[in-house]
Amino acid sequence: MKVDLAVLGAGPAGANAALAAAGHGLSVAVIDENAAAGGQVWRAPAPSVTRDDADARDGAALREKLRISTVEHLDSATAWLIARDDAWRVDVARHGRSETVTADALVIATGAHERVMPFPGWTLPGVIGLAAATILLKANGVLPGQRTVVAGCGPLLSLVAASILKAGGTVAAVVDLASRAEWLGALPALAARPDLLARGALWRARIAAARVPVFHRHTVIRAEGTERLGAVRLGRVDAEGRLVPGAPEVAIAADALAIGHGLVPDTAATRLLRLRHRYDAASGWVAARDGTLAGSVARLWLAGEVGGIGGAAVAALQGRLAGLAAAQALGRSAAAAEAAQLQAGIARAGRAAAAMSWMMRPRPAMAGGITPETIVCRCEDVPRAAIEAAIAAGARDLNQVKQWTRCGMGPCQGRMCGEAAASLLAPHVGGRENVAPWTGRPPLRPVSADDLLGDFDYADIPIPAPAPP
């Protein structure tokens, strides 16, 4: 398939980029792993699930706009290779075969994935991420468990807890790394988004009405159980995420733990392309971009979380700006006033987004509490002790840690363990900003040989005639 613009990701950023570019006359293909557009925040519910909330309405409106547009939506498509010669090339595994999309310009809007700092018992059945809990609730209408502890940091805590209660579940406790004072300190920035303030107040009111205990400045010390989760043990921490010596522990019976320590930009594609990246204290390593969202190579734009955690509203505006910039670069006329208006909107929404991103930041001392036997890389069963041994032997970047321990070599390609491994290495190299991400390599996502080969059969192999005697 040949188009003017290829867009990687159909969340708020990618879908809006595709719609904006198509609206200015470009032929556009948007490529996404999910069966329906919307990303994580505006995820489409299953046909059997009825939802009527702001995210559901926004997602439905976005999908309808895509449906009636000229955008070619490649759903259920895994982009496994991106390259550039005279044009951009995206190789996609879809419906049991591989196909190629070529384009004059490219927008990367791959969103983010969640961060979970390891702790003893985090591999037990019943322990899931906050983002995974939102998928269960939003898409499938399924509770994480009968009695759930919701833990970690950031606004997803209140969202998940309130959603569980609304669905008829029981929240045993909310465990927040932040203090009440930190949340109060974020209120002035949130004033720029009164809709978010109102939504957060509703979540908090629902939690309070259900008499759910809220533990501020606490963390999960360990998850306990044999074949599955049975209890969660909590401990008090300081502002850096360090356990307070002598503080009493709290044990809470639960059959589910939904936990998350913020979001991490999905930079697999930008690292594969060797784009320029920068370190941000709140978001981690992000792809660098200018005021028009252009990346460090020509005819490429970066919209949404890949350039820094900002939330759905900011991502949607950035998507429109990236689509507009792509149209202008490819010779379509677009009003400069429209771009200026979008940039102003991004700045306004960005103030609240920055405050929420800061609330989700990794606390610097959390990695120090990981015990030696705790598994860091779940795919390859690599404990902290093995990573520390590699560091003691001289490993000074993540690629060396990966080569010496296999940490990050599994199917998730380091999305679950990368932040923890980097945090363990950071004290030995002068800080987290000195630990660059792993080098990106294809395939970007696991793909089967069957998908790559398609309808290939061994009978199709040309076999030369035997050589004469």
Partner chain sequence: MTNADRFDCAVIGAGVMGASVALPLARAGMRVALVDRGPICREASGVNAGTLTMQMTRAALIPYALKAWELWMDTPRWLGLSVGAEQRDGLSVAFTEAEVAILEARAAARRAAGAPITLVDGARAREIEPGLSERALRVGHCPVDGFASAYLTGRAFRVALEGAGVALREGVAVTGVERVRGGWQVRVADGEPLMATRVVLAGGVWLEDMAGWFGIRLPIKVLINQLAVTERMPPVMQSVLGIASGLLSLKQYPNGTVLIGGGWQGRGGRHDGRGDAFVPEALIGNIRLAAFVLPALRRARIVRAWLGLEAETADALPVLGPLPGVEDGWIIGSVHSGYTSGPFMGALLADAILGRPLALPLFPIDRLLAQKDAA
Contents of the next structure:
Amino acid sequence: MKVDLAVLGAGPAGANAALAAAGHGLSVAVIDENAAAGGQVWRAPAPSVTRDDADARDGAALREKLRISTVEHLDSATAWLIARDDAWRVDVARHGRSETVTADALVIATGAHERVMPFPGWTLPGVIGLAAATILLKANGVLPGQRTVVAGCGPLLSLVAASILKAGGTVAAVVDLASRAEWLGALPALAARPDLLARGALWRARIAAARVPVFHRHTVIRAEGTERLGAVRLGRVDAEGRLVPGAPEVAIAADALAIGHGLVPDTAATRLLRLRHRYDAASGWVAARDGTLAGSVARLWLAGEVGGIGGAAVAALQGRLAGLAAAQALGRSAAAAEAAQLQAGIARAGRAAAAMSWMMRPRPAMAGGITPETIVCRCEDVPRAAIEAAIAAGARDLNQVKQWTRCGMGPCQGRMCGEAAASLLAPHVGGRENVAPWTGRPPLRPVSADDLLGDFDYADIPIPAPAPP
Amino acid sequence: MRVDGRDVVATPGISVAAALLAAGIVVLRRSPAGDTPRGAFCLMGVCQECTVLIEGRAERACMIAVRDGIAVSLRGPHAE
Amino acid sequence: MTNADRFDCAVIGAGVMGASVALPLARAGMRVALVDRGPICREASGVNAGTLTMQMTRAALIPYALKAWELWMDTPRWLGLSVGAEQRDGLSVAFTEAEVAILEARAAARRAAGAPITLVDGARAREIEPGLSERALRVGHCPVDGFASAYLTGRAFRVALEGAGVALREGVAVTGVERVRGGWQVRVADGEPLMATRVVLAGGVWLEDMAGWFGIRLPIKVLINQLAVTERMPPVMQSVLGIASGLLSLKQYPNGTVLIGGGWQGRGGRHDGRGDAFVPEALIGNIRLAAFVLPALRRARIVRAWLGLEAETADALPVLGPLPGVEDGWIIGSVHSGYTSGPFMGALLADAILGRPLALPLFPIDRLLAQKDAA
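Right, the form predicted on its own is done; let's see the coordinates for the form predicted in complex with the partner chain.
The next block holds the full complex; its first chain is the one shown before.
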């Protein structure tokens, strides 16, 4: 398939980029792994789920716009390789085969995934992410468990707890790294988003009405159980996320734990392309972009979280801006006034997003508190002690840690362990800003050999000339 | 759904991972390195923990929607 | 030891070659600096396919590779740590009559050089490797084969080098070498130069640039090898599989991952960082070939692919010996199947530097320079 613009990701950023570019006459293909557009926050609910909240309405409106647009939506599609020749080339595994999309311009809008700082027992079935809980509840209509502990930091805590209660479930406790005072301190930044303030107040009222115990300045010390989660043990922490010595522990029986410590931009694609990245205190390592969202190589734009955590509202505006920029670069006349308007909107919405991003941040002492036997890399079962041993043996960058311990070599490709591994290395190299992320490698997701190969016989294999005899 | 040959009632259109959870099936596989039990974790296709055999292919259960009679095996993503 | 002190030898390039020279020199009592612009064994030595095979080794190198093979299998003894080396049966498969001809010629040459290769039919090969394709016509079988986990190389060498007192300088880019009174001044970016009596160039694909410091023009071709690995799988193979033309190397590690290599080419060069331009058709072609040879791979999921640079001289034989016309200057690079032969070649050059008798001849580079003059 040959198009003017290829867009990676059909979330708020990617879908809006595609729509804006198509609106200015570009032929556009948007490639996304999910069956329907919307990304995570605006994820399409299953037919059995009825919802009428703002995110559901925004997501439905986006999908309708895409449906009636000229945008080619490659859904259920895994972009596994991106290469640049004269044009961009994206190899896509879809419906059991691999196809190639070539495009003059590329927008990367691959979003973010959840960060969960490791703790003993976090690999037990029954432990899920906070964002994972929202997907279960809002897109599938399924409760995480009979009794759920909701833990971590940021606004998803209240959202998940309130959603469980609304769905008729039981929240055993809410465990928040932040103090009440930190939340109050974040309020002024939200003044520009009264909708968010109102939603937050509603969630908290629901939690209070259900008399759910809320533990501020607490963390999960460990998840307990053998084959699956049976209980969650909590402890008090200080502002840095360090356990307070001698403080009493609390054990809570639960069969589900939803826990998250903010979001991590998914830079697998931008790292694969060797784009310039930068370290940002709130978002971590992100792909660098200028005011028009252009990345560090020509004809490439970065919309949404891949260039810094900003939330769905910011991502949607950035998507439009990137789509307009691509249209302009390919010779279509895009209204400069609209771009200026979008930039102003991004700045406004960005303030609230920055406050929320700050509340979601992992606390600085958390990595240091990981016990030696705690699994850091879930795919390869690599404990902290193995990572420390590699560092003691001289590993000074994440790639070496990966080579020497297999941390990050499994099928999640380092997405689940990368943050924790980098935080463990950081004190040995002068801080997180000196720990560059893993070198990007294809495929961007594990891809089935069957999907790549198709039907072939020996004669169809283009075997090069023999090696020297 | 057919889960290891057993009928499991599931809501069509929700993800296989969500349907398994709703049916009380939380242990989906064992980790290949440490042989410890694993269940769905991120539910958005990133962590790969819910990778099981669906209709004979290694698939993330959170990315595949339930349809009538869909065959799921929890004997490992590379089981015969 | 600080840079102001004089080293007996500065080895530039901390891959398998450089590390294998530095280690015996230090153990012989020399003060040795091992300098690399990046971490130890992070280029070709850390990312290659780890194949320890005779059937893809050039006939002239077989005696060296056989000795190095013994060393790889025994790293706990001389390095102190395992690199995950495993002995396996090696099978080189021919599917067409043309490949049978290649196989027979190459097996004969290698057998003459000392590799215990025999030719078997497909049925016998499938007794050794039950997963092998039924289409195999003729198969070279060599019991001296196997693999290491290349990514553990740096860690193992580092322990030994530090134990031997080698001054390992990682992240130090050498910008040039100059003759000074009684030795060499090794200039580095952002730092004090190193002083050394002898200098050894061991820069892999960057040897061409390094030789240039001495006014020597040594053309080095850069191969951009694409590799891919699957997620952990139940056992699907037990041998090391290749094809007669050499364009496949396939092995399953004890952890269950299957590594697919063979030297299918990506794009780039030594000045493009790590040359990370994949050629998708070549990646797919390589995996197709792997799945043709071992049909069980169709079910595999590919989790990672990468590129490794490999150097090649005009005759695809090593550079190993003195720098012509340069006193106390040496060069080493195996330049094709270098990982396999590396530990022995490094020890051999160390013997030459120490003036000890040599177990096998060096590969002086004069032949490569002469070729250039003739051209």
